[in-house]
Amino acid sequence: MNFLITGAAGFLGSSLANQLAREGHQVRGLDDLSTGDPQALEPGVHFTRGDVNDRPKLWTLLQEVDCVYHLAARVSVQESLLYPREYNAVNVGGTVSLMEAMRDVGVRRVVLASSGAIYGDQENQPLTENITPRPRSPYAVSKLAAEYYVRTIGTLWGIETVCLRIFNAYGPGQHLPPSHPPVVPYFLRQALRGGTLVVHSEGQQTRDYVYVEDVVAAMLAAATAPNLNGLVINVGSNTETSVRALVKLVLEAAGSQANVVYNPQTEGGVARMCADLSLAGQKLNYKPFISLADGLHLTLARDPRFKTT
């Protein structure tokens, strides 16, 4: 098949490009750099620097595709409460000219990387894909208003669309920023470099953490399963793991005993976050295999920025 994935240079993107021309599909990448490393990008990927909002390059990119993945984003939950202007021009500007140029070329399959942040802080756990969201940050809702339109336009203009509601995906080659990086590799990091590891709140808090792998074996499954048009599904391990639990199993499998500090004064985001992950099993075949304590392990080595430290 021929494939074009947009944030084709970014952690998941990457991942699943390169798994896609493993197994011998032509694939596309678009990437604006902002965030991503076209490094990671395996030689068999047809790389393209741009940004999502440039119609033209995506009707280049968009000639004779069978089935586009939308993974570019702008991803942080905390900068998207100071740049909410600039989450709603990339998140939903760049969803609203990637769909419009999908009608104009003909393209009739989209996946889009959605978030499990849309849900919000939520009385029933785990997380149904019919539970009324209840989005926290402007990423959440930029997020939202993406399935939204992908839905919407997909239905006006006869285009199949699946929205995946990823949580809190981690692995090898996550961004790691100077400012709110993600936690996983923020808190592997303290741990090997004898550092402080601080966490929000009392730690209580609790997040599904999803190994890169499952994530990208769902993803590719949403391009060719069939009878998924119109619909959002999870993609998480299905496992309630509280941060002071997390923080556990990274001194553990960094062989560390670095501190950990704990800052009630700071607010520690969502009470609970888990995924239901029955409708990701009926309708993708989805399990998913790797457990956070051994997700954790594979991250280290196969990380370099890891094996350095």
Ligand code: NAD
Contents of the next structure:
Amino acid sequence: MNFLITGAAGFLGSSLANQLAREGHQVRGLDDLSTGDPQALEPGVHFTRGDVNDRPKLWTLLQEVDCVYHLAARVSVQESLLYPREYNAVNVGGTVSLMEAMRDVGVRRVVLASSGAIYGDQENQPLTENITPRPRSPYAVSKLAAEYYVRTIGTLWGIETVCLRIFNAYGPGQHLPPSHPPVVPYFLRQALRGGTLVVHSEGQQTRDYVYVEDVVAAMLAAATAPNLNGLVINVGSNTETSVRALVKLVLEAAGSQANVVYNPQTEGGVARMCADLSLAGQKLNYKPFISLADGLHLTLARDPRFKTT
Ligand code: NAD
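The form predicted alone done, now the form predicted in complex with the ligand:
Full assembly next; the chain just shown is listed first.
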């Protein structure tokens, strides 16, 4: 098949692009390299640097494409509190530009990388896709708006759409910006350096951590599985892990005795997050294989930034 991946040089995009290319598909990748690294892409991926709002570029890249994976986005919840306009322009505006270009060229299917963040605080766990979302950051709002645009434009123009609500993905190659780093690579780096692991609040908040290979497996299935049109599907591990428990697993995996500091002044975000995977199992035949303990070991072994010798 012919694929276009937006955000292809990013953490999830590069893993997906490399896997598709290894399976013999034609893969084009688009990324503006605002955070992505084209070195992460294997030679089989045809990479173009560009903005997801650049429609002429999209028209060219979409020719003969069977399925688009739309991953290009600004991805930090914390950063989105500071720059909501930018999050709207890229995550919402970019999605609308892409859908318009897909309509113009006549592409059949799009898979959107949405987020478990759209659920916000919910009492009932695990989270099923039919719960009313309660986004609590501009990032989460932008992802929910992107879902609505994808599904609405898809219905209007006969484009098949699938939105995957990915929970806390982690693994080798995850972007680690100095401000607002994602929790897993941040803890791993601090543990290896003997630095301090700073935990927001009491660390009782729970998240659903899912290893990159499991996410890629769900994305691969979403390109070809039948009867998915218009669906929103969770992709996670269905395992609820507190940040305290994550700290313990990270220290064990890294063989570290780094200090841990709990900062009651900072907010820990939503209290609980755990994905219900019934729909993903039914529709994508999805089942996560990698436990958090194993995934942390794999990340340490496979990410050159965490090599200690
Ligand atoms: P990432 O930052 O590594 O990847 C995003 C990529 O998009 C980057 O390479 C960046 O350079 C590119 N990009 C940003 N703005 C762009 C623009 N205007 N035009 C073209 N490219 C642009 O993040 P990731 O973790 O790989 O996330 C990929 C997708 O999955 C995102 O849409 C994100 O919202 C979604 N998602 C990720 C997670 C997670 O835990 N990693 C969870 C839920 C959803």
